[in-house]
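As C-alpha cells, one chain now follows by itself in the form predicted alone.
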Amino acid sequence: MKRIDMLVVGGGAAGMLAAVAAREAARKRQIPDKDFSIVILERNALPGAKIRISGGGRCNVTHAAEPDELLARGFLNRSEQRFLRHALHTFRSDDLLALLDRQGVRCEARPDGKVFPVAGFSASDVVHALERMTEERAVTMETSCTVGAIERLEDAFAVTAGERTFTAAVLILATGGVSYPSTGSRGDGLLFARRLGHTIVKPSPALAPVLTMEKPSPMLAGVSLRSVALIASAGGKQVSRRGDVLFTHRGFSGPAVLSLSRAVAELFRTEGSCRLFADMFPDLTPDALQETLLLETKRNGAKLVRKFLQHSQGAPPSALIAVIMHQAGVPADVQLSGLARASRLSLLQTLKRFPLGSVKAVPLEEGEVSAGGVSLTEVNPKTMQSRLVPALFFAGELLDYAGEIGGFNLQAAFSVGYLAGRSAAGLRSR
C-alpha cells in the first residue's frame, strides 16, 4: 500500500491543472517536493484524451473574455454562474494562455471570442504542454491505471486500482462526466462520489446533436442554415437559440443545436415529446417580413417567389427553398403578383416557423459534455472541497454544470481544477 499526500483521479484538463496548481502552492509555502507527493491516476494510456479530440483536433482551449462576461455568455444557469464565479476569477483565461505560452504553445482569439492554438499547433500540443507542466512540478502520472474502488479511512482515502492500493491524505476526483465514453469518461467518478455520501444529479446530454423521428431528406444532409433562430416547443413551453443549424442523416447538429440540446433533452424528458422549428428570418417580425414581401411585389411583381427567397437578405439555402415552398403549399413557378393572400400568409408562417421534426433522442454519449453530476450544493465553490467529506475535492465535468459551445467548458475545467489543487495543497501546510 503506497502512501501519497495528494492523489488526483483523472488526467484530463481539470486533473492536470489541479496537480500543477497544488505543486505551485506547496512550493510557495516552501514545502519540499519530496515532502509532498502528488500522483495522478489516469485510466487511459495517454492523458488528456478528451482534449485531444476537441475541436476536431484543433482544441478551442478557452474563450477570450473577462470572467464575468465569460460567465454570462457561457453559463446560462444562474446557480452554475454563482458556483463557478470564484474559480473563473481565480484562474482566468489569460492565466491559462500565459501557461501555454510559456510552454511554447501560442494561441489566438477569433472574432467570435473562441481561442485556438495558432496555425501549426494542435490539440495534441496543448496536451503535451500540460504533461510538461506536470513533469516540471514533480507530479507522478500513472497511466493505464483504472480505479476500481475508493474507501474513506479514518484519516485518509484508500484507492484501489487493479492489484495496487494507494492511500492518500487528500483526494481530488476529476474523472469527467459521461459524454464520449470512448475517452474514458464513463461515470466512475459519480459512482465513487455517491458511495462517499454525495448526491448525484442524474446526468443528461449537453452540446449534443438532436435526432428526429422524421429523418431529413438525404438531399439536405450537410446543408446549413445560417444564423437562424432554432426553437424547441413542447407542452406550451418554448426555448430558442440563435446560430447555425446543420442537417444530418439522422437529425440536426451545428452550434445552435448543440447549445439548445440540454434544454431539448429536458423538455423531451418532462413533456414526453418535443418539436423543433427554425425561424429563417429571426431579425424580422412577421409583420416586417410581410411588408418586405409586399414591397417587392409592388416593385417587381413578375419575379418568381423562389427567386425572391433566393436573393433576399439572410436567404435560406437554395437546396431548402423548394422544400419551404412545398411545405407552404406554394407552387414552384408562381410569381409574386400571383401569390394569393392565403398562400402569402402560409409562406410567411413557414418561413418564421419552419418545422424540422419531432425529437427522437438527444444522445447522451454523443454530447461534447454532460450536464448533471455531483450536486453543487454539496461542494464549497471557494475551494472545491466537499462539504460532506473532509479532504475530498472535485474538479471538472463530474460536477453538475455545463456551458455553451465556444471554449467555456474547457476553461471551467481548467479553472475549477486549478482552484481545487491550490486549495488541497493548503491542507498539507496546516
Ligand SMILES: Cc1cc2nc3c(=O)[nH]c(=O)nc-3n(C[C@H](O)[C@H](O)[C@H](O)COP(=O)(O)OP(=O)(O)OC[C@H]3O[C@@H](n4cnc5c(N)ncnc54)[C@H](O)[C@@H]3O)c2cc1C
Second form
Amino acid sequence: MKRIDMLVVGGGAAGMLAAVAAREAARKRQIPDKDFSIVILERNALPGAKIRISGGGRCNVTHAAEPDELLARGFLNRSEQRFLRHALHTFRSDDLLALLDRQGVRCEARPDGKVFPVAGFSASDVVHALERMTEERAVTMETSCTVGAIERLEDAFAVTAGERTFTAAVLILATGGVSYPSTGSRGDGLLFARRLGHTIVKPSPALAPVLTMEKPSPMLAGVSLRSVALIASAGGKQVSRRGDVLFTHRGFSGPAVLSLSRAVAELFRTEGSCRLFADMFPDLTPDALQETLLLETKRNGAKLVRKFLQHSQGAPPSALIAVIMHQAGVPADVQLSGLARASRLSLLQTLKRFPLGSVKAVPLEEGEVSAGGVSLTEVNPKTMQSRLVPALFFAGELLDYAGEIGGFNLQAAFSVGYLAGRSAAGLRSR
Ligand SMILES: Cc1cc2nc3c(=O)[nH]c(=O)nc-3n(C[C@H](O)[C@H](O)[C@H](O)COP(=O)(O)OP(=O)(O)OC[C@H]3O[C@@H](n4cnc5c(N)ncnc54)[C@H](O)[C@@H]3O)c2cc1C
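Having seen the form predicted alone, the form predicted together with the named molecule:
Full complex below, order starting with the chain above.
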C-alpha cells in the first residue's frame, strides 16, 4: 500500500492545475518536495484528453475579461456565479496565459474575447505545456490507472486502482463531467463523492446539439441562420437565446442551440415536450417588420416577395426562403403588391416564429460539458474543500456548474483546480 500526501484523481485541466498549485504553495512554505508527495492518477494512457479535442483541436483556452465580466458572460446561473467568484479572482485568465507563455505557448484573444494559442500551436501543445508544468513541480503522473473505489479511513483515504491501493492524507477529485465518455470522463467521481456522503445533482446536458422529431430536409443540413433568436416553448413557458443556429441531419446545433440546450433539456424533461422556433428578425417588433414590408411595397410593388426577403437586412439564408414562403402559404412568385393582407400577416408571423420542430432529445453524451454534479452547497467556494468530509477537495466539471461557449469552462476548471490544490497543500503541516 503506497502512502501519498496528496492524491489527485483525474489528469484533466482541473487535476493538473491542482497539482501544480499545490506544489507551488508547498514550495513557498519551504516544504521539501520529498516531504510532500503529489500524485495524479489518470485512467487514460495520456492526460488531458478533453483539452486535446477542445475548440476543434485549437483549444479555446480561456476568455479575455476581468473575472466579474467573465463570470457574467460565461455563467448565466447566479448561484454558479457566486460559487465560482473566489476561484476566478484567485486564478485569473491572465494568470493562466502567463503560465502557458512560460512554457512557450503564446495565446491571443479574438475580437469576441475567445483566447486561442497563436497560429502554429494546437490544443496538444496546451496539454504538453501542462504536463511539463507538473514534471517541473515533481508531480508523479500515473497514467492508465483507473480508480475503482475510494474509502474514507480514520485519517486518510484508501484509493483502489486495479490491484493497487494508495492511501492519501489529502484527496482531490477532478474526474470531470459525464459528456464525451470516450475521453475518460464517465462520472466515476460522482459515484465516489456520493459514497463519501455528498449529494449529487443529476447530470444533465449542456452545450449539446438538439435532435428533433422531424429531421430537417437534407437540403438544409449545413445551412446557418445568422443572429436569430432561438425560442424554446413548452407548457406556457418560453426561453430564448440570440445567436447562430445550424441545421444538421438530425436537428440543430450552432452557438444559440448549444447555449440554450441546458434550458431546452430542462423544459423537455419537466413538460414532456418542447417546440423550437426561430425569430428571423429579432431586432424588429412585428409592427416594425410590417412597416418595412409595407414601405417597400409602396416604393417597389413589382418586386418579388422572395427578392425582398433575400435583400432585407438580416435576411434568412436563400436556401430557407422558399421553405418560409411555403410555410406561410405565400406563392413563390408573388410580387409585393400582390400580397393579400392575410398572406402578409401569415408571412410576418412565420418570419417572427418560424417552426423548427419538436424536440426529440438533447443527448447528454454529446454535450461539450454536462450540468449537474457534486452539489455546490456542500463545498466551500473559498477553498473547494468538502463541507462534509475533512481533507476531501473537488475540482472542475464534476461540480454542479456549466459555462457557456467561449473558453469559460476550461478557465473555470483551471481556476477551481488551482484553488483546490493551493488550499489542499495548506492542510499539510510543516
Ligand atoms: C468536444 C469538446 C470541446 C470543448 N471545447 C472547449 C473549448 O474550446 N473551451 C473550453 O473552455 N471548454 C471546452 N470544452 C469543455 C472543457 O474541455 C471541459 O469543461 C474541461 O476539460 C473540464 O476539465 P476537468 O479537468 O474538470 O475534466 P476532464 O477534462 O473531463 O478531466 C477529467 C479526467 O479524469 C479522468 N478520470 C475520470 N474518472 C477517472 C477514474 N476513475 N480514475 C482515473 N482517472 C479518471 C478522465 O480520464 C479525465 O482525463 C470542450 C469539451 C468538449 C467535449
